[in-house]
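Heads up, the chain below is alone and in the form predicted alone; it's given as structure tokens.
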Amino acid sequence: MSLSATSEVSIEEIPPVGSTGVTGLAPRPDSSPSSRWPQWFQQDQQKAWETFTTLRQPKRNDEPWRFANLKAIDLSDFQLAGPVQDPAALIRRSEGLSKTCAKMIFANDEMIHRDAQGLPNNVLLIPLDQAACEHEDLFRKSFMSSEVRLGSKKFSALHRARLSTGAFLHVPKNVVIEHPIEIWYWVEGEQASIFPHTLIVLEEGASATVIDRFVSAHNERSLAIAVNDLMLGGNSRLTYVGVQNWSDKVTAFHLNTTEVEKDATSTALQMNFGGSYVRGESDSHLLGEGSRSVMLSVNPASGTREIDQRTFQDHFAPRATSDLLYHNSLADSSRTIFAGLIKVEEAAHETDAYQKVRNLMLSDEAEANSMPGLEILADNVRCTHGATSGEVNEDELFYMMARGIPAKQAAQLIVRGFFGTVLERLENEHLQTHLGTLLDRKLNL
């Protein structure tokens, strides 16, 4: 097994991607749906497909891409998805959490499903494409608003230009959901290319849950851009769950960014469970005295996959809070990165600031690369970071197997254990009963 945060992997680069180099995912006046959005929106479109196709490729030096594997970001064998073959198969297939209060679910970039009927009158739960025509001054406060600062601003500038439809979630000053919003985002097609996008804006005092959930419709080759914002106002709370099941042929980019204002809770949970490449980035702001924000993933990685995730904890106000707590187990050959930073900014006393990543090796073919890191401006904080790599502790299967536990299973169950203290962190027990269901799934329990 590899334990790395000083080796660099020896990779080939790939040539620049120019405009001539995706021409499977080039405008196309003829089928595009940009029509049903506003023509501002539009212009910024174009203005992102010239900002994607200028920007160059990353390249292995670059600090951002550091140990990844940039031939899995090669773009240009990628076309835009077209309709599904039979999109009530995949609204039947669409089943998770037994009592959710709405549902919104997607296919290849166009809504097929939505049932909101749950939802108190004053919420809205649209697409986005409507929410910028019928709520301009809200969509472009909010949408896509941060600067992209952990490598994948070319990506991201592609979603943008590319991007079809998406769910938009406006919860009111003090409304609280109690039961989760489901959102279902469905690829289909050899080569297809999707852009999910979820926007979700809490007044203050608000309280949503809100599942997003990845799937393949088969075990096809597919290209994923998925986008989150999440801005929560005043002493507002919000759970996110982002459930990735691509299928093992995907190459995936999950880019989030969270604003949380004065005495508001963002807990934010991924859990990568396919994919071929995914490289995942989460851009926590605190803004607000006393916002804190919680940062979870949980990553059971196998066979050749490889899972690329950067943070950033960047503390603005006094007295806030982050928390991150990632969680990865490598079997096989697979490879996981993890680079993280808290800053405190120099106004940012008496912060609260922790990052720990945990890395559980099965297999010496493995390779776990992890690099924590601290900047304070500040003075009178409190800050933590590590990163820990182990195995299986054998004492713990040696106490399994002799109660008769095959040891197969017994390992199993204790990367179970292993993930199950990262779910723990969710305050609502169904929610972590039915994640760790799905968990249970993955590791064949």
The other form holds:
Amino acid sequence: MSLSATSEVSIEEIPPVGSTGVTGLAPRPDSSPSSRWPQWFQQDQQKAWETFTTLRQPKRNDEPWRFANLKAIDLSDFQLAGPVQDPAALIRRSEGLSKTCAKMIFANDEMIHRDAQGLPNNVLLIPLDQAACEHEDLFRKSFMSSEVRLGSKKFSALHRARLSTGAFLHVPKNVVIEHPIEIWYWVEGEQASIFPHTLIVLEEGASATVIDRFVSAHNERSLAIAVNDLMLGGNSRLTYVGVQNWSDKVTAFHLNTTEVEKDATSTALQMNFGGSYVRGESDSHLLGEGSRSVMLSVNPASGTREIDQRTFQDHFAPRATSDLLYHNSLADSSRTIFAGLIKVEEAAHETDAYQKVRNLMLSDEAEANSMPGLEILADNVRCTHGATSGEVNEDELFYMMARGIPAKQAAQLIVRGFFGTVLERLENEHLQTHLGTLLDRKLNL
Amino acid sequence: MSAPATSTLSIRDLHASIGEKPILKGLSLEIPKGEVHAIMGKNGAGKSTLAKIMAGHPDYTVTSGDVLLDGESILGMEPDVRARLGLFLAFQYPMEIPGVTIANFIRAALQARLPQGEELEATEYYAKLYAKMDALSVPRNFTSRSVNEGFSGGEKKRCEILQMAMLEPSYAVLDETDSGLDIDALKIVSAGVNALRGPNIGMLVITHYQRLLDYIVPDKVHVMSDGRIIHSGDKELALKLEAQGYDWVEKEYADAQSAL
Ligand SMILES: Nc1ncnc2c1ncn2[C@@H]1O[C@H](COP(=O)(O)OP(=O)(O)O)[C@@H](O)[C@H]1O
Ligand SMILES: [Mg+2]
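Structure of the form predicted in complex with the partner chain, please, following the form predicted alone?
And the full complex, kicking off with our chain again.
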């Protein structure tokens, strides 16, 4: 059964998505022989499929799904994506940063382009399935290795079960990659499903900047369950940006895990420009002393878009810092949900943990829900958290208009500035300028 | 009237209130192009209210009277329209606009003055911006800082004058541009204002310290009290107010009123 938008069926009546529900996503009976994955991983995928079918669909009273539109996560009429029609056209359309040192392009879960010439010799940027075959230990150690804790266990299991390929980046000890690596994930097809995956492993002292770009080939209703795992060895530096630009009809999951070892710094930004329902889960583990995780998100929501974000800042080690800053602007009848937990485990004394969510309300019909949370088991910690909602400040608007800027444009500039303060946190001018241009385009500036 | 109606900023018997509270109570003033007028008055006299009403702040209601810019009533116009007609207000308390850089802000303001489809020339724009910044001793790296965010009082005021220099208004109202300035900053800001003086601009300088008027020497000085101009004179009046305070003017005005 599928539900149309106007259906009156209550949430409880949605059938469990099981072997009967998601036939379009079930493993093909003839799959195994031609698979690029090693045998052990295929078995793993079998198990994941069972997990997926066993776990029940989230219900309204499930805490991790509070306020979420559960109709949006009924996946029963999605299919596995077939090959794209014109890969060359998508490669041409994959125009992002002016200066990159490597690029990978995936379309409907097939790699259609790879250019890794600009990378230092010993850096690996290869398809995930190749990594599983050729670097089994490394892959096993880092691939989806931690528990899914923010609600999407079932969808994460589906991801694992249906994973076809993805990007695997391994940067050896003390290797610094200067320019960004850009990875594109395209989806094409009405009801098509894809499972993008970026796995980044930085060894001790390594440094890299990676941009994932999520794009629809056409204005189609598709499903994406994307995973990124960021594994930072001691004293490493990672800047990761996800630019989500799906069509306005897409149901998308973006599930992140970040593990940060001693004195390493992860700065991760998720920008959500598209999608109909977008579920973001971001789980940071501060594992090493002095580690740091900066968690950023920029969400200009409009239309009927729903952006549903759940976060976890889990401090295991002393003197670590986590710093979350999410900015949402809500136009039309868009919705945002934010639920974030800061947890300071017993050993994590002298923790600095910050969490700030700001909702800029641009319409009376829009709705922002914020649920910040705090659990502190250690002494001597500094934690602040808070969520604010407000409209465009009238005095700021007047000030700009008094300079001759028309009201509408003044408001757009204020919104642009509101997001600009998040981009500044990347501390990377080149990236900031590029992402700023994308924002300008999104906000019609 | 000394100047033809087509080149003055003219405030005529202006009454205005905020909510139910009347603040301007029949204020008239005439600022011809080429002149600098000063308004002095105690805190709470209504000086900032006058400035904001001229600029079109939505919180105030004009109950009667008019404001004419070069003979045209501007009261029904949106603030941005008034600004593009040539009116500029240097704010007593400039707003902070997080994430909007000074360069982008001023560029948007200039761009708004160009005909549809015409783009501001970037090289010329920056050349001009840097020249004006240098003249006002505003460090060049301020272009990439957010408007007024984290600025000192003096930096904010200098930034207001920078905007005025870039926008080249035909009438400018400067509201307490001297407040919060040390003597060096005051000299820089005054020099910046004086550089803009000329036959094509009329200025209204609001202050409650005579000190500013040593540097920006006005053609006329008006005393404002309780929403009205109660006395006008030449630049010597400012010195007298500094020496003797406002009580004598207020008393003179009250006596004159009761004599009516
Ligand atoms: N937003 C407001 N709400 C209520 N009263 C106001 C407001 N703004 C100004 N006033 C009142 O109007 C009077 C004039 O204020 P203002 O114009 O700021 O004076 P000045 O600039 O001369 O010090 C004061 O009594 C002040 O309290
Ligand atoms: Mg004032």
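Residue numbers count along the first chain shown, from 1. From a predicted model like this one, the values you see are computed outputs, not experimental measurements. Take the two forms, superpose them, and find the largest set of C-alpha atoms that agree within 1.5 Å; that set is the rigid core.
**Student:** With both forms fitted on the core, give yes or no for whether the Cα of Gly404 moves by 2 angstroms or more between the two forms.
**Tutor:** It does shift by 2 Å or more.
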